[in-house]
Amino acid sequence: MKVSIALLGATGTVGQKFISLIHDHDLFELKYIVASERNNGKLYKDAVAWRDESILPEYIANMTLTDVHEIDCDYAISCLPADIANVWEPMLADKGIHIISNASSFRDHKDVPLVIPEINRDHFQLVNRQSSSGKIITNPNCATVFLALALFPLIQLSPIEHLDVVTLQGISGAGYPGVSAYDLLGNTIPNIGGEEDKLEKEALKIFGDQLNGTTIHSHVNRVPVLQGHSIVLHVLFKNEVQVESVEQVFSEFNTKYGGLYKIHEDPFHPQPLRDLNPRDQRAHIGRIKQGGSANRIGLVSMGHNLVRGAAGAALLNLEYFHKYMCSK
């Protein structure tokens, strides 16, 4: 039988990527989805202005919208505005339903871990301390994602100094209908309210003493893209590391994690519009280049912000948390 599940914010656009992924999954069924109040008893398609790439199935369109307080189920899948998960996750948690969650309301809590399964995922542990019977799971903010996936294979390199961050975020971050296109066709905006202040910390506590001492200045931009975040990262070793050693990390780390990684050996890429597709879990890295210095590294990592940096994030963690949930 198939484990159930439920998804909160279901007709958002992180919801409706949520459900491209997970409607025909092997392990877990959509048994619940939740809407805001307003729509509960709908029929899915009559509340849902579908805009997934993907063909709404046609047996969750005529899923009924379910209150919150009405669901009972192993887990929930979190798409919540952080306001209204601030309230819902804590009283599902209570009733003994893990909260895997793509909002940001408890990814800086001590007892919340924050996890991208092939990094920390020995995080897990950190349930342990909730008092809830029902546990709760973040997955960190879209750009942190691809950060920290770019990061993963350099701590191995040397002890990193000191990173300079600067992102490209398309406008499928910020919702729908996101940015206004008078703000933004033929722009860019240098800042995103709050993001920056979640880089830095949220990678910080994703590596925890693999970063010790190590120093993070971002800058954030909201771009004219429609889907995926590119990362222009610059890496200050405390050793001299070279670009050779970068890119054999690199490939080594990709063999070992079932293609985690798309390398890039043209210059012009990665490009969100051409490399990315729909169900895209990958972080796409190129312009692999030394510094200015033998202990510098230049490198863009690139990647689907509503799939791996959000819904595909939250699956993710759904399959390894019921894994270790399963070991214990």
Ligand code: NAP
Given for the second form:
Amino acid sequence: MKVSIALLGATGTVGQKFISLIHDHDLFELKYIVASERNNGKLYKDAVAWRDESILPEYIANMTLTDVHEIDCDYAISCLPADIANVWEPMLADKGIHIISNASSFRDHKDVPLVIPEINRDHFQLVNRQSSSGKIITNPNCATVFLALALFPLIQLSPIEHLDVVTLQGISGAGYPGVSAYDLLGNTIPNIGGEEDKLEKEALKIFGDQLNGTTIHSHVNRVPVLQGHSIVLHVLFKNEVQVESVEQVFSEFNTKYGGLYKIHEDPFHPQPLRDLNPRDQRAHIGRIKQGGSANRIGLVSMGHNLVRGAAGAALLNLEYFHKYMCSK
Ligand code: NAP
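Switch from the form predicted alone to the form predicted in complex with the named molecule and give that structure.
First the chain shown before, then all remaining chains and molecules of the complex.
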């Protein structure tokens, strides 16, 4: 028998991507879909402006959007704006529903796990400190995740003293309608409100002691790319680290974690438009080079902000957290 779940923010950019990933899942099935109050009672197909590149499954098109208070199942995936998540997520957790959240509302709360399962799923145990019967679990910001996946093998090589991070973030990262075409077409906007703070704090929370003493300095940019965030990362290690050992550790981690990375040798890749697929959970790594001294390395980490940066990250957390709960 499948496990029933609810999807909050089902009509949004992340909600649509989540539907495209979950509709054929062999363990979980969508029982409730929820959007804003104005859409309660409508058929999904009448409320949504479907923009995902997948075809909207017929049975979901004909599901009715439910009032949030009618949800009664074990898990809810939250793709809500943060101000709504602030209220709805604790309200549902108090009813005993576990929340897997894309929103930033509780990511920095000390009792709320901020999880990339391959890296820190041991943090799930933080939920034992939450007083509600339903628990809140979060996935990182859509840029943090590609920074963290790049750091994951690198921290094996040497302690890291300092990280310089520059992001080039696609339009879909701002939801719909997001940044106006008038502002962004043919342009780059050298800031995204609150994003640098999230990137720096979230990376430190995910890695804990492993980044103890590491300083992070970031500059974020919104660029006219539809899907995909690229992270240019310069790492200052405490010890000498050569390009060859970086290539080797990525290759080892790729084998160990079942294709977590796509390593690009072509110096003109990774490119969001050419290299991402619609269900892409990988971090694409390329342009690995020595950074002017024996303890500096530069590289590019790129990935799908709506998949590994949001809906796909939530799906992985749902799968792993469900296993964690079943094992208790
Ligand atoms: P979006 O495209 O703007 O979608 C927002 C969703 O929330 C829609 O389903 C909308 O329903 C619903 N909603 C809006 N106002 C509401 C209200 N007052 N009450 C209840 N529901 C309401 O946003 P998104 O890009 O999918 O982002 C969703 C969340 O994920 C945000 O917290 C965002 O920061 C986070 N996130 C996004 C990305 C990304 O790459 N886009 C990545 C990581 C995390 P209606 O259609 O009925 O208005």
